[in-house]
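Take a look at this one chain, the form predicted on its own, written out in structure tokens.
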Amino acid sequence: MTADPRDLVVRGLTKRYANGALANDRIDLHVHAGEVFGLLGPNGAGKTTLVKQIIGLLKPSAGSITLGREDFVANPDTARALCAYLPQGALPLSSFRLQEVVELVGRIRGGDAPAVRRRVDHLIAALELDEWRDTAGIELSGGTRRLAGFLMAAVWPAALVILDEPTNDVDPLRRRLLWRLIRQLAEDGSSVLLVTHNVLEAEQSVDRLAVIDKGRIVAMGTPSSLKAGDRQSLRLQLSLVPGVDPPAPPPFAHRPIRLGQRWHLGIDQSDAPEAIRWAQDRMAAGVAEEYVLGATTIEDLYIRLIGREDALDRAS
């Protein structure tokens, strides 16, 4: 890709508390006009300081963050004027109906009033929330008042787009509608970057992703290029019974790692045949419930990037 004035270009970001504490250490990212980037990584690895710093709350310890010309460090109010933000934490809807806080943000951000309410009207349909319409934020449940501030975030175009773990709640319909708006996003040009710990989804929804623990980026590119050291392997999953104590892993496993009561076994492909015939025998001794054999995934690369067996349970 080539760079686009409404790229975001973050440089040796780095934010040191005055207590010593490092949440970002010189953290460099190019989030392209069009693509979705995905930001993985556990509770305190440094996303939500650096998307802090992004819209301009946090001031950084050094570096810079720029949106095509736009210096996001010398000029935070321009930060949150070119940026759209749907924050993890619930939003203050409750004395609003959920089609006129849209539509009040809408008109905020600079739009005229027929042309936020075609808006309006078009992502309440693409998210068939129509029977919620005129509902007061109070009454919406977790999850559609999450799809509200997706709404607020998405109703009237901005540069930058910050997706702060849109899918908590999301009935699994509704994710797959909220995706295809997402992706939309980026298709009508906005840079999207997106903060989430389902791997899974990111695996299929994003362009690039990059994975951030201890405040330092440990992993970036496609999910493909990510997944290219792991093209001659295979995942075995094994969802052990409750309450029984789980098997020793195989002799042929490498990088066995034991999620609640999930196996996550790395395998050869030379090893398949040995692998399942294993994994039958653990249910016939009613030892596990039930095994899945398949293609390595982010997920994979993730846990064995982060190095701890509850990298999937505390990230956020």
Given for the second form:
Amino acid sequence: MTADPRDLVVRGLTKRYANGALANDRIDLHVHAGEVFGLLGPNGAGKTTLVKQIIGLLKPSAGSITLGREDFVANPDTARALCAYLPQGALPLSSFRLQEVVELVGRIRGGDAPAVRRRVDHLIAALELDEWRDTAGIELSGGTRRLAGFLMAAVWPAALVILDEPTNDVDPLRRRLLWRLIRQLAEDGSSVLLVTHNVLEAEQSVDRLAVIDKGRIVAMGTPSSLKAGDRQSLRLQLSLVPGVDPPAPPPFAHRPIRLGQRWHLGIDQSDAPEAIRWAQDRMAAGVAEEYVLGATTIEDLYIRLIGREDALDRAS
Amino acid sequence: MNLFTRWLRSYGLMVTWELRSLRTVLPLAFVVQTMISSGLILGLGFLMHDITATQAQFLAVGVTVVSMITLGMVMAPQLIASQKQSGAYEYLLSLPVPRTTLIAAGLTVHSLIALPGAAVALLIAWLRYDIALSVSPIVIPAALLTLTTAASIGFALAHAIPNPMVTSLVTNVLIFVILFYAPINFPADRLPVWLASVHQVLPFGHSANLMRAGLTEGLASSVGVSFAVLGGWALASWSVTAWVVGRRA
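Given the form predicted on its own, state the structure of the form predicted in complex with its partner chain.
The next block holds the full complex; its first chain is the one shown before.
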């Protein structure tokens, strides 16, 4: 993709908090107009700090954030006008009814009442939320509140839509509807910056992604380009019997990673039969409880990059 | 749309936002307000046996003032503090409206919602003590400034104190100052001299003085000074709030 005058460009973005913590360390990003860009990383990696700087809630210590010709660091008001934002935390919904609050945000974002009403009807139907249209926020389930928050971000076109963990607490069926709408936002011309720690879900839904850890970007690209190095590889996952000393990794395994009671081993396709035999022997010896041999996913790359089990949050 | 009509549009929408976001709280606030005022009027009556006509006038206006300023100075900051804790506060700051409309809408709503409860307080006092009220036009600017200043101070406290727990603590202390250590329900000469002189620069006694000027005869003095002091507090509070809301951490 070539540069578009509506692209979000982040250069050398650094944020050091007053207590000395370095939350973002020289981050470079280029999110293209019409693209769904995933920002992955474990808790505390600096994802939310990054988006709060883009939306103008935090001031960068160094670096630049521009959308087209607009300088977001110098003009946070412009950032708020051009970005729609679903924050990670709670939304002030308690005393609003669902449709009412989405409509009000649509008007605050600049829409006129009839157009906003049509758009809200469309969105509520698309997420199958009709039965909660007039329900007060305080009576909505956590997932429905999250979806209401998404609608508040999607209700009126924005150059950049920032979604911080949009699928949290959302049921699997509506997650799919939600992903479809997120894709639609991009097709309608918005750039979508999607923050998540749900790796598998992101792999299926984003155009490109960046993995962020300890404030730095450690990998960036399309899901398939990030997996390119693993193309000939399989993943052998071995669940160990608790309390037993882990076996030495077999000679054909590469990049063994221990995550609590689980071993993750990279295996060449040609070594698959040998790997199955090895795993079955470990089970017979009472060292392992079960094994799974499968294709590598972004999750394998992610675990390798982050190297900690707390980094993981599997799709439910 | 020019800048001003755009500002007005955002302001109107944010007033709607504030009113709707408070609609579950408002009935409760009114009940609490009325309970506090009737409790004060009846309870202080029991405490101060043989109440004189002047004392009754002080009490009636005082309780009305307490009712007017507690919502803005105590309830508003506690609501904002809880918004800060839940993260909802940041969402409001991310909306594409001028920050001044956020503050102005909040102040408008938090000032005006105290009025019904305050009117009821005055009514209860009037029914209980059969006091002589003499309403003068000055009551309108006096009431508006009293309400606005209280809400402005409440907003400044809530926005300027980073820790919401501290905000709650400070506002709880404020209730006691308002009830017992400020010349609201009684004249300033009942206080120790040093405390009375402190109150010459604090807003509480001046609010009561202005409302006495608007509702009674012969119980208020130096009305101009009270307007000036309250106006000063409102301006200072707006500056603090605007500075805090306008800056990025």
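So that the term is clear: the rigid core is the largest set of C-alpha atoms that superpose within 1.5 Å between two forms. Residue numbers count along the first chain shown, from 1. Remember, it's a predicted structure, so these values are computed and weren't measured experimentally.
Quick one: core overlaid, is L293 moving 2 Å or more at the Cα between the two forms?
Comparing forms between the two forms, the L293 CA shifts at least 2 Å.
Using a rigid core superposition, assess whether G221 undergoes a CA shift of 2 Å or more between the two forms.
G221 C-alpha, core-superposed: shift of less than 2 Å.
Superposed on the rigid core, does the Cα of A253 end up 2 angstroms or more away between the two forms?
Yes; that C-alpha moves by at least 2 Å between the two forms.
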